[in-house]
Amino acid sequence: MKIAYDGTAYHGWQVQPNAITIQETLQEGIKKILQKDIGVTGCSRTDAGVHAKEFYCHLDCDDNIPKEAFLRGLNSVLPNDISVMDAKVVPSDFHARYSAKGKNYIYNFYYGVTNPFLDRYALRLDREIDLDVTNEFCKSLIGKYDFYGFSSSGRSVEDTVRTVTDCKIYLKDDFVRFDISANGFLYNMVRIIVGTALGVSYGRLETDVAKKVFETKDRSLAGQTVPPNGLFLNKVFY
């Protein structure tokens, strides 16, 4: 299934004992339609408050329901901030997470006074970003590196080496958009990289800070972890 969601009201994707999550809500919706408990496996563990324009998940199901009826029925029982955009049958060895070749994330900023129509999906900045300086920092991230220092202690994997294939920052409509693609991401990796980019733009950090973080694996050398509201899982590559 291809889904999209506004993550504002949810504590991330993964089911948790004392918080409402996207996965739990989706599974409850499927139970109403199929009258059975079926687990759903997602392509990523997005953080609390993070959004997704394109998120994929899979489930094993023996029911033979036409796609249109399944989509119509499931969307009718889901809240308006979660939508199933498409669904299709895939080979039995397909895995939403492990079959993915890479992901693209976008983080949005905007300038000026507080805008209630933008605050939900972007971080407001009091001053402009130096796009040239920030893009120099972005270029230093492209390649295969150990991103341990660009992740939080809650990471659940031992291998912290990732390959960033593209990274840039640019103006798009009402937003400044930080755009990054990689074969995978660590816990809070994008939000820490974005915070570091802001530090570079505003002169608090050197342009070559990424090299120092890669070499030392020292989280304290990187920037702050920016809030989740501006972050979108934008695309998943299979």
The other form holds:
2 protein chains.
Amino acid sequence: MKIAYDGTAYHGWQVQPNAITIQETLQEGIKKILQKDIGVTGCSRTDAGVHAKEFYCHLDCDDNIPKEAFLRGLNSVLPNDISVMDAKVVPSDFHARYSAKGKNYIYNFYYGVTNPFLDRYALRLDREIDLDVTNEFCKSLIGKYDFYGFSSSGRSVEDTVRTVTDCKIYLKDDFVRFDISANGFLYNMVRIIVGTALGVSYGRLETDVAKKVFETKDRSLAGQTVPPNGLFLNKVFY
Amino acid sequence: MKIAYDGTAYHGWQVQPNAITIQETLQEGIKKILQKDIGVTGCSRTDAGVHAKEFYCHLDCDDNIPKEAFLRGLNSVLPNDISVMDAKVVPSDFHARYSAKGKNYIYNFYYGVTNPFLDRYALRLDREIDLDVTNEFCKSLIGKYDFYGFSSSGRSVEDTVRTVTDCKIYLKDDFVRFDISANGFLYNMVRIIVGTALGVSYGRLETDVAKKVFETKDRSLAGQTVPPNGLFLNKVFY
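We have the form predicted on its own; now please give the form predicted in complex with a further copy of the same chain.
Shown next: the complete complex, the earlier chain at its head.
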């Protein structure tokens, strides 16, 4: 299933006690349609408040429902901030997470007074970003590196080496957009990288700070973790 | 003050018991800044769930605070879905509502499956709007008419004659946008006119239905009242 969601009201993707999550809401919707409990496996564990323009998940079931009826039925029982955009039958060895070859995240900023229509999807800044300086920092991330120092202690993996295939910052409609693609991302990696980019842009951190974080694996050399509302899982590559 | 708000979480502009409104939230914010109760008078009484890209309100006070400090302070205590964009000192005979010469409202539609990022600000339609036919209906509204039949029983005025100065429907970014300007609007007038436009587009109502509604003042000849989420107070003319 290809889904999209506005994550503002949710405590992230993954089911957890005492908090409403996307996974749980989706599973409850599927239960209403198929009349049974079916677990849904997501491509990623987005954090509380993070959005997804494109998110994939898989489920195992032997029901035979026409796609259009399944989409229409499921969307009719889901809240309007979660939408199932498409669905298809995949080979049984397909795995939403492990079959993914890479992902693209974007992070939005805007300037000026609080804008009620942008603030849900972007971080407001009082000071303009220096796009040239920040793009220098972005370029220094491209390649295969150990991103341990760009992740939080909640990380769940042993291997912290990732390959960033593209990273840039540019103007896009009402926003300044940070755009990063990699073969995989560690816990809080994008939000720490974006916070580091801000630190570089504002002169609090050196343009070559990434090199030092890669070498030392020292989280404290990187920037702050930015809030989740500006972050979107934008594309997943299979 | 020029403000903007995402009306999703509010029961409209006007203070009312047991419901959170924009006016109340704004007055509470002002109380935090100026340490006293000051009533704020709005240019319009938007309904629950309706948004405003531009809304004006006035207040009487004899405090002397630099504008930038007032804006910054007030925005810092307001929730992020309400923003004060600008403020200025006006002559004492200025009245946010009665000095307004006209207003412009827009109503957004979109097509396809539920889009979590559009649905908050637009009405989803399964069937495309016929822009040519609908624009014919739009043109028939332009002029000075009695809009009684295009208003709901909650109306608070005696005189129901209004002059529509512009009305059209067109594609705009991700949306189909209905766009109407008049010297004033009655209770639910835009939402009933938009519902009538849909009825005309879908062939349930005749293109010249407005003429009959003007003549008979019969609300039941017009279309349904559309939901508030697609509606924005877009501009106010002084």
